[in-house]
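The chain below stands alone and is given in structure tokens; this is the form predicted on its own.
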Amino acid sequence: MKLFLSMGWETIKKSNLYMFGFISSVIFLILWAIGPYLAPYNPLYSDFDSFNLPPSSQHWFGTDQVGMDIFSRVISAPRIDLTIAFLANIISVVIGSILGVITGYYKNWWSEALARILDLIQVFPSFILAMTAVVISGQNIQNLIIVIGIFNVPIYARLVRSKVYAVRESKFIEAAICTGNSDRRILFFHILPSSLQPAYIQFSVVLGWVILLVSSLSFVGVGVRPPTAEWGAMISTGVPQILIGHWWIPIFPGLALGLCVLSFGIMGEALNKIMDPTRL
């Protein structure tokens, strides 16, 4: 593990890029712990007097049409954003893994009509499915957790799936099958360990994605719903005010989105660079 993370910092520090998405990463994490508590002002104190101000020292980012301070939105929004991304992602991860290595070990009708279900799930575009199942569902953060996590699972499925394919045919598995083990040890304890990889490099990428698809959701209507602090519900209700000049209410907090999905989408990249040696 000291070895793995000293290499990790050594690969980050040689590029100012992959510094940046990982210092960037760090400081989301850090809103997403205490963001709340680092505001100036409530998030959801609508100050009656202080309707739509332009940024200024009292309010860094300004105030919006009801009078909330953005600037303390802006950094209390990753406590939302980042739960729901991370309970989604690990939803996935873990149906997703399974059901990669029972349909890449097993060769048989059903492990096959199992694949092409997930296949034909991740045809579909993510968005309209998930809009779709939370309008059904109920507009909640519950089950907009559940369905992002159940879209994403085939992304998990075929990654593993890919790497059992290699690992089954390896010698130690065939060991493991020549000493009597059964197929839930071979699976669970020997092949799963070794095909997780490819969903651990994932994992960064697909959290920027998710973010982005929550944000996506709470700006035409079906995710999270004002006035609570979310990027996507903020962006929403703030772009008919640029039509009144008021552009600092949307950008703020597309920028503080835009930035985020970047930011794990380049540690995705430097995490895929780590645990790979060949690319080093």
The other form holds:
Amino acid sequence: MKLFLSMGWETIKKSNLYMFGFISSVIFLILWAIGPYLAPYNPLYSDFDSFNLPPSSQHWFGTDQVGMDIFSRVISAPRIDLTIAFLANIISVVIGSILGVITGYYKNWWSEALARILDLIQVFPSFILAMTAVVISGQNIQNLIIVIGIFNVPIYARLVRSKVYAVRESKFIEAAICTGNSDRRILFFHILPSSLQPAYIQFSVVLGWVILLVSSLSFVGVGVRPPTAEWGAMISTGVPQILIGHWWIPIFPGLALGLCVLSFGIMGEALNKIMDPTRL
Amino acid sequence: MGKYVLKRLFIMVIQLLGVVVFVFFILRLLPGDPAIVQAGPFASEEAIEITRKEMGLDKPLFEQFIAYMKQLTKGDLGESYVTGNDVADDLRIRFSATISLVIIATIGATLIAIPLGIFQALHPDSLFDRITNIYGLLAGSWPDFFVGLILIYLFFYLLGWAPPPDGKMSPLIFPPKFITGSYLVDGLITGNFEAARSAASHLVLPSIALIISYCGVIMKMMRTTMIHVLESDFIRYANLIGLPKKVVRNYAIRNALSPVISLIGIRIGVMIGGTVLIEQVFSLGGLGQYAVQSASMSDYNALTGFLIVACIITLVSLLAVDLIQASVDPRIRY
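Having seen the form predicted on its own, please provide the structure of the form predicted together with the partner chain.
Below: every chain and molecule of the assembly, starting with the one above.
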């Protein structure tokens, strides 16, 4: 672990890009933990004396059409966005890894069929699937997490499955079979631990995608509802405003959202590099 | 080739069946009760019970499935309780607005991304390579609807070059006769060039937004595969026996295209999702806006109808991509 950390730090230090991604990710994680306490105003307080104010020294990012301080809302938003994204992603990783191991290890018709179904789900417009599913299962944050978590299962199942194909042929599995371990034991004690690496390398990248998905859903009014401070919902309230030139209402939340996704993406790439330095 | 096309069509029929079954079960197995959604937020217990009977939700799952399949084979998607029309009709009217956007954006993104990727791969680590790499990194991080918003601010509000995002065409112009549903095509067919021009100008910004968002991934893929191919043995061999540079380059491009084309196919599904959001921003009145409206009103039939249509569009575009791929790469045909 210590070796891994020092190696990781060496890799990050060498590249400006990784350094940028690392610092920015850390900032977003800090905002997730204490963002609402750092906010200069209450993110849900609407001040009736200050509608649509452009950015100024009092309101760094301006105020929106109901007088809420945009800066406070932008830095409070990671709380909800990252929480949903983390929980959904954990559901996907757990179920996806298990399904990946099972479909990779067993070679019979039902595991084959399961693998095909997972592949098929991945081809479909995930945003549309998620939107439909959230509406039908009832629009609340709990269902949002479950739905997104389930629809991202194939990503991890696929990653783990392809790793299992390689691990399954290795000598130590052969040895485990020869010494008379049961199928289930080989599966969960021998193959699973050595097949998880691609899944947790990808975790950070998928986290970014999930944040994009959550904010897209909120943008069309299916995810997190206003006035909760959430990037997608904030951009959505700014759509009519940008037509009359109030650019600061949607632009700042949008920039924060993109920056967050970008940093987690870069961190994913950095992790890839740390785990496998020979990669491009 | 003919044999491959037949085989691929057969696979699509199976996939279609799979989609229909999948959509049915995913909707039934999800937590939540469609009857409550369909009956509306203020329905009483009895009203919900009646709706449940009407929708056939009180019958066993298998019977429901048979009824649903029967309905589908007739092309009947039920009635939308928001618009009061047949969902199939609603979708038909809006279909071409969405499809024209998806087609324009896919072709545009492909035509821009592939040459960029090839150029990058031929000149790695040049200034151009670095700039486009930064673009590739940024493009995937910002949602397409946000890109659309920025374009609106720049080109409509600040510069005044683009029309306002007020629909498929200017509301002041009399729309052309309904033929395909796309005002651009209908206007051209009926000779209503004013409408066609207005419709075209209303498509420019949404298409650019989609192209900006989806170009990056394709470009990155093209660059990586091209670099990979350029390092492979057969290219080295072709260079060593002294084939002209241009010939070698074309060998490499043809080999690198195949995985890129299949990536484009996979991205089309994502792009259809993105189109939903873009339509919302530009109020283009296509399938996407209809879906969002149905979602916000919890219009069950309309939503499921849209979901099936979106899945079918995805499958058809996958088919198209596979056929294109087969014509580019003979290894797939045989």
